[in-house]
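For reference, the chain that follows is the form predicted on its own, supplied as structure tokens.
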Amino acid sequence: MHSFKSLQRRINLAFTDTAFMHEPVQLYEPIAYTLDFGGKRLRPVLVLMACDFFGGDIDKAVFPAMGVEIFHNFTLLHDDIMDHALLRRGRDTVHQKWGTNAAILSGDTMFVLAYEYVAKTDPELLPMVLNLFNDTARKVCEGQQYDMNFETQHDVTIDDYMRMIRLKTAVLIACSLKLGALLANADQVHAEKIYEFGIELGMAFQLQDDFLDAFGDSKKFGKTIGGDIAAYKKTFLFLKALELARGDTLIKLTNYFFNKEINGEQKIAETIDIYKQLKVDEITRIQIEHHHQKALEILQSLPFEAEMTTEIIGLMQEMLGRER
């Protein structure tokens, strides 16, 4: 058995042998700085993990991993588009840094890449991978333009903004998980359990990424705090408010959540003071709670030895910013 730092070595050394670099520059130099961003490649040794643990041959599962995380970066690349994000990890987006057009094409280039790289895989599993890739690569789509709906849209509720993350982030989680299973020619009721699994570790994740937004230590959590709030997001906790403020509670939410005028550290202070005046941040914490406890029931149908397991529950404890 292979631990996640290993996989994580063995991804990192892959990205760093390949070159991404090829003539126009103008279009490649921003997939490589795009890729060298770095970061725990958590999906793609998701990928390795789950077909390690199926008994598979991990070197026969890297370069599909390798397209995984490239669409994972193609995602991220346009959503900064869509978002107007100046920065990513600390460093200058690409639209930033060579403009709009660039980057749509680069983007564009890297969706091309992700599928070179999926369809390095054993002939064989090729329709049921590229059958899985395109159902995930449609339903981020999906996820993205719900988000970019709730932009303007005045009535999402609690069960619209769970749908969307399910889309926008877990389900990526999800298809790593099930793509390892399937190299590794796991029966269907293991892949489809261990997708399931990727569900609700991948809503948990996100949900904890919301909390952490908000409540998060800032050296830790690597973003300054309040950004979804600054941002006008929708996110669980902003709606949870909104579902519970009563009376005066709920027009102050309203009138410093959206508020254009009002100074952003300030909007983001009494956004936060009136999320713990509801105890918004004790409601978070136990919905992700709820999503971890399911993982781990799923989990533990799955037929792993100890070691396995206990390697998994540590990485998930890692994604949720917990000591192992």
Contents of the next structure:
There are 2 protein chains.
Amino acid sequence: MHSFKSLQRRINLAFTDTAFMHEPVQLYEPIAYTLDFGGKRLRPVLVLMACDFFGGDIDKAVFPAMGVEIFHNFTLLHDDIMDHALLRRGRDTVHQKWGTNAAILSGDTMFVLAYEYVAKTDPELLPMVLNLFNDTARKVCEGQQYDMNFETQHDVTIDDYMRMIRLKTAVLIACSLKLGALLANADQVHAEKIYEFGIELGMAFQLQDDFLDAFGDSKKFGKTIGGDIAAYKKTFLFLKALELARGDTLIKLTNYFFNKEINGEQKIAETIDIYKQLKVDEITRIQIEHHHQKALEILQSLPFEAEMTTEIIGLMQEMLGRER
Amino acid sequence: MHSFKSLQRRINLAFTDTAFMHEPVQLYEPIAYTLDFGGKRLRPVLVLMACDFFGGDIDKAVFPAMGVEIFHNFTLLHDDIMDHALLRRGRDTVHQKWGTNAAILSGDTMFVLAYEYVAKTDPELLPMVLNLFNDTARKVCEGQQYDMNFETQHDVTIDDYMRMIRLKTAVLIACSLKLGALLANADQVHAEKIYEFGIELGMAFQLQDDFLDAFGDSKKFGKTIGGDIAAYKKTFLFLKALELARGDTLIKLTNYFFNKEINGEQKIAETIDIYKQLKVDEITRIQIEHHHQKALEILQSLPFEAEMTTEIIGLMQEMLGRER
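Given the form predicted on its own above, what does the protein look like in the form predicted together with another copy of the chain?
Entire complex below, previous chain first.
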């Protein structure tokens, strides 16, 4: 059995060993810039881990795992254009550094690259693998569209929000795990189960991200507190608060969110205060715990040895406890 | 044997029979708008034709052929953003109608859709088919990048230009034909030959497009004459004229192209005059004929029956003689 850390080293090595620079340089420089950066490489490590734990050969999973990571970075690159984001992981975004056209076209090329890496698999597995990847890619695009719709949609429900994060975030985490299972020739029932495990993990992961934006320790979290509030993001926290707020609190909350003239630290502090008054922090924790528990239940039904289950639980702790 | 016209009807029917609208509508409406329009459907018809002429079952080629057409339309959609084009086939472009973000994301989704359709093929053919499609998609992106580079690059050579149109235009025509051959289980030698035939045809096709921009009959051509000149496009015509021009003619030509203050009908008329003085029209015709002849030579070496060869030659005439 390989540990998460050793699989992470393996993926990092695979990326540093790959030359993404080709001609024309204007096309490939933004790609190399994006892929050389590193990061946690969470999704490709999940591919390798699932492959390993289902008894597969991780050597055969490295390229498809890289494909998933390249796809993830492609979505970030195009999302950053759509969100007018200036920074990503503390560096200029691609469209900020090279312009929108370069970001569109380099993104498109990364998407092809993702397919090239995903396709580097046993021919007999390719139809299943490609089917999973196509389905995932389509859903991630749909999730991003719902997220963009929310910016101007005033009647977003918690259900709408859950569907959006399922598509935009959870599905790719689930796909990573299922891909690893398929590459290990795991049976369909187990492949589906680890997919569902990934969905629950992904939902918990995104809700935790929402939670930490308001209630995290900015030093340990590495982000400014209240970024989602400042950006008028309709997160789980905000939608739950909107559902629960009455009277003056509701007026204040609504005013903060729909009057784009008001911004700044006071707004952030007062919104977080409202969240606390309405116990949105506790409710969010319960929601995260709900998905966490569902993930654990599914995990127990998978045919993993005790030490593998322990390794996965440790990884879940790390993914869901990033403020500690 | 199926005729070009009957294959075109078949593809048109396949598109009109497909519902591209799904949820979220904001994502799929621009896709349906783009794909419902029609057009000549040249590339998917080439897929079916090659499949048919190599003895394959065209029923099995319809979905992959649609994939190629969806891919082609995806590239047009993203190119229109990059070129700030307002009209495409006489209608508002997607980014003009729904905004840049919608155009980026609907384009990305069309790209996934293209892969979904291309993947609808016999599992044992999938690795080869996917490999061809990935290679083509990557090259088309590279071609678009070279084309964008030309806008600010002052030392573009004819060789640079030929490489660009090969990547941006010819490769997809070649891919369409080779895809049809692969789907018919044609042998590798023939599949490569029809690819090379497609490259020559594609080169001739693009050069003819350049030629007609300056020397076509605007009524039959359906475009305004001199669009490339007005848009400062470094076409074969301009690059050849720049190579041949001397003295005052060179100064005038250079001034027209590098001084963006000057535009209008007089500039177009005088540039076309310079082309005529330098015999750029004849030289371009010779260049087109060169690729046309090379295509015909390759065609003769393919194992097609006489009536198939005649049908392909007729199609080439139509593709290369659009001003008549």
